[in-house]
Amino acid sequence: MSLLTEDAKGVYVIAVTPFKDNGELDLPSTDRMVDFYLEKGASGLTILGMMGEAPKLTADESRTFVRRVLARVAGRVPTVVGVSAPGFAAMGELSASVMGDGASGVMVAPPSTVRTDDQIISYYRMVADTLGPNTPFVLQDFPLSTTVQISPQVILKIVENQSTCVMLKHEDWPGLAKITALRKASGAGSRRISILAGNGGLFLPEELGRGADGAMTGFGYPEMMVDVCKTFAAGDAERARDIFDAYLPLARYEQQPGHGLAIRKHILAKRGAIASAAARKPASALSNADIAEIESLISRQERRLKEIN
């Protein structure tokens, strides 16, 4: 497996973690899921992310899941593993394990305890020291979840100080001005790193327009992000927006706080990517009304796609 670099682009799908109805890891569905994402055109995969229910896994389950994904990927695309942890010992242990198994890099979000610019810069210095010089990492900037506000200037300082920081997972909201500032700085001589956008792809056309290199997020129809990124890169921004608009109502519906994972897993199970939509407790459940709304949105989406194709 090649290591993650500053040149990464395209769509790195945030993968769900498949479970059986009884809550056990579903490893056969893990294989199906990997095949599904790659068939839909994913440039890479990211596992054990926030939507991957990583905190609900034991340490042994995390390693088992990572090894199964890496074995199925078999080096076809880069695979990033989330290793955020309350302490550096656990982070370092998991990182060493997954990199030894063939991961391309790891992703680290800041803990909610860091607040000042100096604390954030210091934290990522310790992250880089913990991971070591041969492990590239993704800085996950998701203030809606972490409550940590990271300014463009702080990101640039981290990039300047830590050569192993090769990617920003951009999930600030609103955050388009942040992408503009980072790209302006890289044009003025700062090291340019990859920027992949999150937030379920809700702002993907605008983020690409500001200089993002693609997306690192999830959606029940990952081909939307793949097609939007490819079409935008080919120079047809209007066509990319038409594709995006066809999927937007369902993407918006899937972004309901606290309910989105249940919706995404339902769609993936419906599409045959996983056997069960089960999520580990604590988890929300879909009502009959929810399912009816999803079916209606999918029908409308399919009609709109036929109209523009």
Second form
4 protein chains.
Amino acid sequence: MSLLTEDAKGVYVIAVTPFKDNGELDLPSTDRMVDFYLEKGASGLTILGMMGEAPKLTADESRTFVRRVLARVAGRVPTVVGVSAPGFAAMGELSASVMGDGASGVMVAPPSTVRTDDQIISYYRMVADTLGPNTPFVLQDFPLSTTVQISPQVILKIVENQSTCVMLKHEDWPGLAKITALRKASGAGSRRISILAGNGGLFLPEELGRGADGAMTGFGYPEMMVDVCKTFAAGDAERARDIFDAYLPLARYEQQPGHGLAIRKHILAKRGAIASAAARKPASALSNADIAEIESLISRQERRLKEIN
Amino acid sequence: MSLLTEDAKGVYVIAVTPFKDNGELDLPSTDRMVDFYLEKGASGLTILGMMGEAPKLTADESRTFVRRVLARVAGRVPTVVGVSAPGFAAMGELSASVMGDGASGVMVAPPSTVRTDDQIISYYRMVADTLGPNTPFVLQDFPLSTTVQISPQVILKIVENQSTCVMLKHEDWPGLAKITALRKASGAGSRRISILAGNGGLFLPEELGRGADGAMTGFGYPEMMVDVCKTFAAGDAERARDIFDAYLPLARYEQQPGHGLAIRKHILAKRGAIASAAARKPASALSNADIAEIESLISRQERRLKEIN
Amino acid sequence: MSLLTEDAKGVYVIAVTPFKDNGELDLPSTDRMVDFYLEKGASGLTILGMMGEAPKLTADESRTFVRRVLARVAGRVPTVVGVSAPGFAAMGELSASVMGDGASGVMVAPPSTVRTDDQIISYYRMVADTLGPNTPFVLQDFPLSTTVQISPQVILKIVENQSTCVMLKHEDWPGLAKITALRKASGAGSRRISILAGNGGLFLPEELGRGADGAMTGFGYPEMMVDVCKTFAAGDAERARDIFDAYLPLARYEQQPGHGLAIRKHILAKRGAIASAAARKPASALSNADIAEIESLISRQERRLKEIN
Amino acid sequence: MSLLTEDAKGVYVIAVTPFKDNGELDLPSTDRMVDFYLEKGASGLTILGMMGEAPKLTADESRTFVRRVLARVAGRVPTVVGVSAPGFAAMGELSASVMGDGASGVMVAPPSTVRTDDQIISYYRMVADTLGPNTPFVLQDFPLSTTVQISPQVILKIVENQSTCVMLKHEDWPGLAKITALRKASGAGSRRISILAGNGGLFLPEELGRGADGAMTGFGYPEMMVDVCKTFAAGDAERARDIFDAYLPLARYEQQPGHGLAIRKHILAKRGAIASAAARKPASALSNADIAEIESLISRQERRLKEIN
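Having seen the form predicted alone, could you give me the form predicted together with another copy of the chain?
Shown next: the complete complex, the earlier chain at its head.
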């Protein structure tokens, strides 16, 4: 597979990890899910992310799942694998394994223990050394989860120091000013890397307007992000916003902390992308009231989409 | 002024604190803002909340501002005053002062140092003792900000123990299951208190569906919350959602952590509710890109409101 | 190997993980370290704990290290293995593996995401289910690191619910009142479990006085804890304090957050327990000034020990 | 009173705030306490610090207490007042008030919301602007409490930018390497400010060895810190350590998080420095077991002090 580069754009869907009702990895659903995401227009996939229940897999399961995804993708789009780990030995081992299996790059978030600018810069120097010169990596900037605040200057320093840092997963909420600052810097000579936006796409129109190259996040309707990105790229920002607005009520609902994964898996199962909405413990479960709200939001969404088409 | 009771419903707007461009309290704007909120249909006001820049006021300024608001409200609606404080002496002093000035009740969030169920229950026992038997209070449940997780059982215990606890400001994000659990308990004999939803109203339709009595939060267009609550109370949940959806893109934008107050004040100033959007340091400022995004969202919102009316 | 029981007492040393200077696992030093701890009087060993650099090992390395330790211990004392993990699949897999290899029990700290009393109780129910009915476990109560506050009532509830919970690693700093409350409860009919104290032994005399059964922690001079526990058990509390006081200046120095492991490994290497003080990245390194301070503390400690003997 | 300068050295005792048993400010005890600290050799006093229960006082009480202390000190030593506040209006008002009353300087810790290097540097620029050019200030670096990590480079930048920053209250636990880095920088041309160590003096010998000018912290026996500093300054580091070691068991005991203030006030009351050990709610209370442990530690301390004298 070709490696991830600074030119990456479009929508890299953060994939879920499908389980059977009994909690086992569901490999046939893994195939179906890959097909589903690609049919909806994904430009890439990201697996073993925080919403991918990576920490709930055993090491063997992780390997099995990664291989299954890569085999099904079969090089049609790049696949990024989350390899964040508390220690570099495990990170290096996982990274070498998935790159050997055909991944296009890996993604690393900082541990909550790095705080000062220098600590963050040093951490990513160790990350780059651990991954080696042939493994492109994505810097995941997600302070709501990591509690690590990374300033634009620090990102630029990491980009300057580490030539294998080719992408920013932008998840500082929403951090529009950060995108503007980074794009201004790359306009002024700093190496330009890809910026894909996170946060469930809830700020996608504004992020694209500020210079993001697309999105790397999840949503039960990934076609929203694909259509918004394409329409925006085609120059019709108002139309892109119309599409975005139609999906926003459900996207907002899916973004509930601690509950979003259950909602996303419910929608994906309902849409046939996976066989079961089961998540591994600890996991939240949907109540009847939750499900009724989701149904209502979906039917309103469908109605609204018809109105604008 | 009549005191806050368990029957409170509707929209209690979290008011901003208006400053002049030079940073001084703007008392004429305070009057105008009160009028604005009441014209838009507020059932009550809440002042000196977290978004009210309370910690940036001196003790004298707090007193001056509270008196000005109460004088302008003149008993037309209840006014709740935030009195959260690291110590009970200051909390008791502020509470006695504002109740003496005519406030209807006070609001208290727990400090981040209380963690276990017992610590939270004990804390609110001390709160109730400090406030005294004649001061109704609002329990502010806002874990994203306080880091204190309060389970439904703990809320019910506080309600049982403290007869002066008459309202929950529900800001567990979004914590729909918590509303359901509390309403089920009050159906089964627990004292029923008012539940008003927070979080900028971003989950208002669902919260009303679960049993909330209204909202206590801020937004540059408080009429959204008023109209949604009224329409929902009138039995037209779909119409309430139509209204909600029309405002959602801007409401979402205004809910940016660390940036929302600047956006809200910009909108309020633009709408003539206050003279200046100035906030006291430390404060974020809007860039030209921010302002252009707000303008675009407002014009789209106006168009959409016309379509549904 | 016999299983860990509620009657465990004495000193369970939290073992380090020895590495060579090049960062590889040092298996010969692992043998030497085991011998060293047992010679110094350890009643048990605990491996793969937070100070054991467990997160820096690959899954294979963890397995290799555990097997090497268990082989060397050869059933002379019980060995506890830390199996805390973000997900139950990995926890269950590691636990089954080490119990199969001959461990006597496992230790589990709660993730920082569980906060309310009910969440903590539920979490340990899932832990016990995951580990199964034949795996005794240690509840690690270490709020300074986990940010999870566990009240005595919650611990008692876990003890009541989960018969496989046989020990508390007490590391609420120093939480003397918690030991008193737990011992009062076990005097009043609650199942009595073993309580071993942590925090580098810095409150060991007081913890023993409150009812702790010993210590489970690390220190470059584990004989301090052994001698204090033995002397205390023999009824000579003042003599136990004399011993404790002699070691306290160095024990205090070793307890520096973020720096303690480097100090401990330096001392162990100096004493011949391991070949190299190397720690895996990210790791702090000792400066010349640090080393001079350690040398000075050791020589003063030796002098003081002579005075009291 | 003369202003605080970069040449400050010795022991600035963090004073408690004395209350009567009924919770009122105890002004006669305030006088007695000031006398006690000065008799024990304090080079300065610091009031309204975190351990001074500042947040539990009303604004009026703070003013009354500060004036009483300043009147009793009567210019014999410098007095520093803690003015940390969530907003600059309150900070500026309190600072102007206490400097007008005769304080020698103020102390400011950063709020937990500032995280990146730039945010910290900007925050202290706003602090210096708020305090004005005639108010020397102490930078309080206490990450365990504030969660803000300040690197040596950031401290040096603040020192460079803000000429009124004259002292570092060093409470990064224990952060010996930070003192070394700062002293190396001041040897190389950076403006040299005073560094006084915190953390209950638990690392005082090492901190002095690294270049600290003394201590700014509290302990029921402030003469320990005074004697250690004087003996160290006189060139007898081993003798300074002997004194330190004699007090260490009790100093360690007093440093229990959340419990230390109750212990300190108990000792001060026992020694006659204040009339009552009462602390304002929320406060921990000593059990009989706690008191017995303190008594035992004090009698051992007295015995040991005799042995070394």
